[in-house]
Amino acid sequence: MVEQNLGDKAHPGATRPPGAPPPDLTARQVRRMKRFDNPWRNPKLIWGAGLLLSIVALGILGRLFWDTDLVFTGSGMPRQAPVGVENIRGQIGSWAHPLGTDVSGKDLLALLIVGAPNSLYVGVLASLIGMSTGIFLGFTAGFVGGRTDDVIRVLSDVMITIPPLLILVVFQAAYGDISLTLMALLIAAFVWQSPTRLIRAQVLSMREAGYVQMARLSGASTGHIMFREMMPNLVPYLFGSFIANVTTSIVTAVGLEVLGLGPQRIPTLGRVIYDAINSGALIQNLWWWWGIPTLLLAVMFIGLLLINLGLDEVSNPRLRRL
């Protein structure tokens, strides 16, 4: 309010149409006061967004573009580095295999194109399943109370000491092999406690506004009143959870690959990142290897972490500044 009067007055007589602003201030305090009207165009949510696109564009657009039948052993030469790298026999890379290959032929960019997304999958898939059950449990617990709250909350108290990667060792060393979908769920099993302890929190102190007494007197049901007129209140913290376990999700997946105990006949990060250490990758200087595998996963992280910081300033105003 104070910019605004002050460039009034430098401009006398002047007429500003209605949310325009100010004509003293700057082009980049134009833009950001744009992003006070619409708060979702934010850089950080735009380039967090643009990276995880980047990995999903990955795994469609690489299966058009490179032959994903390389990630199968003996299709190149083993221990083949990339474009204009030598190896340790002094051959230089070819475009054959740009990003190299390990020591069974395997191309490494098949396997990042097939991998990737698949890292990717298991952590949206478990957080999703976890933030529905969350939600479903927090909403109910904090709107219903009573002995179902009771109940709800000790489960979550009792579920959220559990260690979780422990657990999953044990039960995958004991089941074997499992697939992406069968990992995603173990995970989701321990990813819903926190949703549903912060979700109840936020619906105690929502349950009581006039809104939602409005809504009780007009006849309204609990479920209309719970997902129709106080769900929309939360959503970009919903969002900034929801992101939270993608990234716990994939850590923990990564986490089990890294042992030895993900998916054993499909390709993901973490199994590529575990086939490099378990063949000596850092003794014989198969940089490329372990190296690519991890500085994609880095680029996963930075942009599931962009994005929840840009989700913070869409939730709260204050971070938002001029």
Partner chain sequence: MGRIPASYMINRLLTLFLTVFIAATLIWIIPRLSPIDPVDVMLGRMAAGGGAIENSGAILTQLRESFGLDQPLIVQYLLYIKNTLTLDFGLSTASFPTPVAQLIGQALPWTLGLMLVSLIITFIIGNLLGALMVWENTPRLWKVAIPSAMVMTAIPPLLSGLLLMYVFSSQLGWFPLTGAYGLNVEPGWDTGFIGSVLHHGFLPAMSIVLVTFGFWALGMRGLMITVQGEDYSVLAKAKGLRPRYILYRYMIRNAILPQVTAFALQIGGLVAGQVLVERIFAYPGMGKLLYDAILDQDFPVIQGLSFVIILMTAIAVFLVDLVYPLIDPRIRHGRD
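Would you mind giving the form predicted in complex with the partner chain, to go alongside the form predicted on its own above?
Below: the lone chain, stripped of partners and molecules.
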């Protein structure tokens, strides 16, 4: 459904034989058009995935080549600047701590190596659980209809209004220290609504589509219709929703950590920023302490955004441009 000639999309009403490139294109544009023939080979998608994979690689390779025990207090001299940069006491950063150290001597590179995958882990786990719940509820609502549909619809309408951060603040303030996995589970309780709504709407519109009617008439089982007929058409939407939820989950997790409510004993990027703000890193000009985790988080979010924009273009050919 998406492999249409883009030239025709760009110039509606043009009378050309299908498949032939429009005459007024440069060689570069023709090349790009050919590349778009496979919608999944989208530059935004590739860049976004690349950014995320490099963070994952940092987590994996970092553990091999760098000592992660340096995340503990007193691993080095406090307030060391990154390599080649001078700190406030005139000491120049060395390769012993390439990204510098914080006020209690924790090595920042080690903190990032351990912390960045933790953030991704929370995001992906929460989003996976939310997604599965959403797929289940969305299909149920769309297929069963009636009272069940009403309950699911109202519940997701209600829950989508409640900002997860605020309920989780109450939770974590009441329970104290929690593990990463528990945090992911809690966040998952707030990210099933949008996939549920999305899938319900799609299922409702697809139910009347010709090919689904056809499958039903030819005696296909409900499971077959769901997974073989409908699911493939939902894939770009599901991916998009999944990535959006990963972003929401990470933002929520980092928010909790910055409020000082995340896991207390495991290094996370939000926790590093929390410590930095609390110790007055901004006033002491220890920019690497909060700046580097901030930058890493920004890269992570930009990667996720690019993937999402790419997926939008996959599922909505109108957004594609030459």
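Just so you know, these numbers come straight off a predicted model, no measurement behind them. In this text, rigid core is short for the largest set of C-alphas that superpose within 1.5 Å between two forms. Positions refer to the first chain, counted from 1.
For residue 145, the Cα coordinates differ by under 2 angstroms between the two forms after the core has been superposed. A displacement of less than 2 angstroms separates the C-alpha positions of residue 170 between the two forms, with the rigid core held in common.
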